[in-house]
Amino acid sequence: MNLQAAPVLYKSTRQNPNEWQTDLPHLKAIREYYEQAGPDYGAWSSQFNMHFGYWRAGINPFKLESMLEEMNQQIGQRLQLETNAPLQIADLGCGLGASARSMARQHPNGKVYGLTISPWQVQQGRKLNLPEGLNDRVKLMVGDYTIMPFADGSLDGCYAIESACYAPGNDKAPLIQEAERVLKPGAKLVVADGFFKHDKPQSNIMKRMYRRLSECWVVRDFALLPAFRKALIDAGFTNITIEEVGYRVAPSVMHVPATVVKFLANYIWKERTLKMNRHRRNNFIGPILGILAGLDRRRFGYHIITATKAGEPKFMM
């Protein structure tokens, strides 16, 4: 692998207009969602891991935080990076940086650049970096992962954990194309998210359920697996691996009902009312609908997808 010490950061001048950049009302809605409902994720994870977990043999399925951290570890393993190398990694849609901090711990000589469109997440994430002294190695920044502030071929790896869903279109091509640009030859992109398996007609009830789920999480289009794979191929990625890991994720999903009850009880106790703003209410409803989507296994599934940028790395592990 290429052990170049640091990527060249720059203020992007690329002319790459797309739906993500021009749909300002949608961007505003995403920011508002995470500003208003973001603190509620603390009820799910004390470390603010804003994703589902990964179960494997040896992990207690009753310990949610262990499964959430295991998802971070699984993503790190699929990047196939040398542990002690001075690597440069990008977290595309980093939230409050929990996965980025985990990646920095996995690679003690590396730097992780976390991109999010939410200034609130950057501010709060930097505070969470402080107890571990990671602000020098976990660089959280406000940025657009369809136009990243990195030079061509400058990163050793990129990943997106339940954030690629926010990219434009059901193929997520703007995200995929930009990841291909910034990765070094031989470097990997890893995406963990929910995907539609096909676009065959569905019942009106299921249409309404998925539409409401999209509204709750402010997702314009969930990714369509065949279209996503084609976009990877069209961008020049090779060695594409698609893993359906719903059964690995399911034990963490089973923690949703208890988390929702705990959140609601705490909210009523503190606020003395059931009234809450739209985004907090949707954040309460979304996980429940997510369970229903997970049961629709013929149409919807949780996948981890790994793809390699074409070309030979300068140094091999």
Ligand SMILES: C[S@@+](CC[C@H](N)C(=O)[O-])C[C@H]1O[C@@H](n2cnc3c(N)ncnc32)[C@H](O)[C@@H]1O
The other form holds:
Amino acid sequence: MNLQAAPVLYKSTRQNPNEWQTDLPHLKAIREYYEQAGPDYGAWSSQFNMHFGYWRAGINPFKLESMLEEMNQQIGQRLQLETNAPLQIADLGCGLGASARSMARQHPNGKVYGLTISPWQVQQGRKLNLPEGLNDRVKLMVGDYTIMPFADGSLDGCYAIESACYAPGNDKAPLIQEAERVLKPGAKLVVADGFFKHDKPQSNIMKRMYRRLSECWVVRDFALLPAFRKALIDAGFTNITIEEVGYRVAPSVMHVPATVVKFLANYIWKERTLKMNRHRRNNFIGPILGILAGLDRRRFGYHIITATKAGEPKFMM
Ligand SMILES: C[S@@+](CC[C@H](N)C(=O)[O-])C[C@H]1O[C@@H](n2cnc3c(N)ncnc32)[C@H](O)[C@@H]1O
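Having displayed the form predicted alone, please output the structure of the form predicted together with this ligand.
Shown next: the complete complex, the earlier chain at its head.
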């Protein structure tokens, strides 16, 4: 049986956990974006999956929600965890907890800790946990994934779906180092996100497009694949697998235009105006620019990266 069954939460010695740095200016901007545009994600996913989907043979590409859930399943598979073990997993940047709920269903004896910097998301996510009675096993919390409230070497796995992009720098080192600290030896970190493949110069028009995209999604620095890989190695991760899965994600991206049109029609019908606040406007411009980034395949791509914390897994009979 796996060793870990004890609680992993602890009071950080490095920082008073009640003083989460969610008031730092860049975190404040991200939080403001998610609080203003957050409800609009309901137009994308009834379950509030705030990410793109994953298509594989057997899944109907016209069923967006199935592909969104499949992304959760794919991440779960890459964590390579025993189905029925009493695991402790962390969702780093959990949104309203859709992936955390999926992970809890995948591991009926496991506990999933979801971290987000948005108190609104925690509140709404806990409501979404209720129908399945998941609040005991899906613990959604306000917190910063670069200073996590977990003890060293206490987690069986952690993952970040379209949230690692918000970590500082293009190598995302603060997130990677913190994940390495909290994982048990042999446990995995899985990251799904858009990455630049290199930092070679680009045309002015593309520079402007990416600048606008980063404004829309409040991403300060997009991740750069070689820098991210180096940060994983420097932090002590091994068995690093980098999969470019743009073609798996593309069928869900195809749903963006119809979702935007549906959203706008509803909005105009309800509000009788096209005026809306900056974050809500950006929230539907962002995915459209995301399609352009997706077409810029030599430079940008959607990747799933899996890395293992060095060391031998510990087992207890
Ligand atoms: C695009 S949403 C993805 C949500 C979720 N992973 C999903 O796929 O449904 C990005 C999430 O990252 C979170 N986030 C951004 N910076 C963070 C940080 N420093 N610590 C924890 N969460 C963060 C946001 O609050 C938001 O919940």
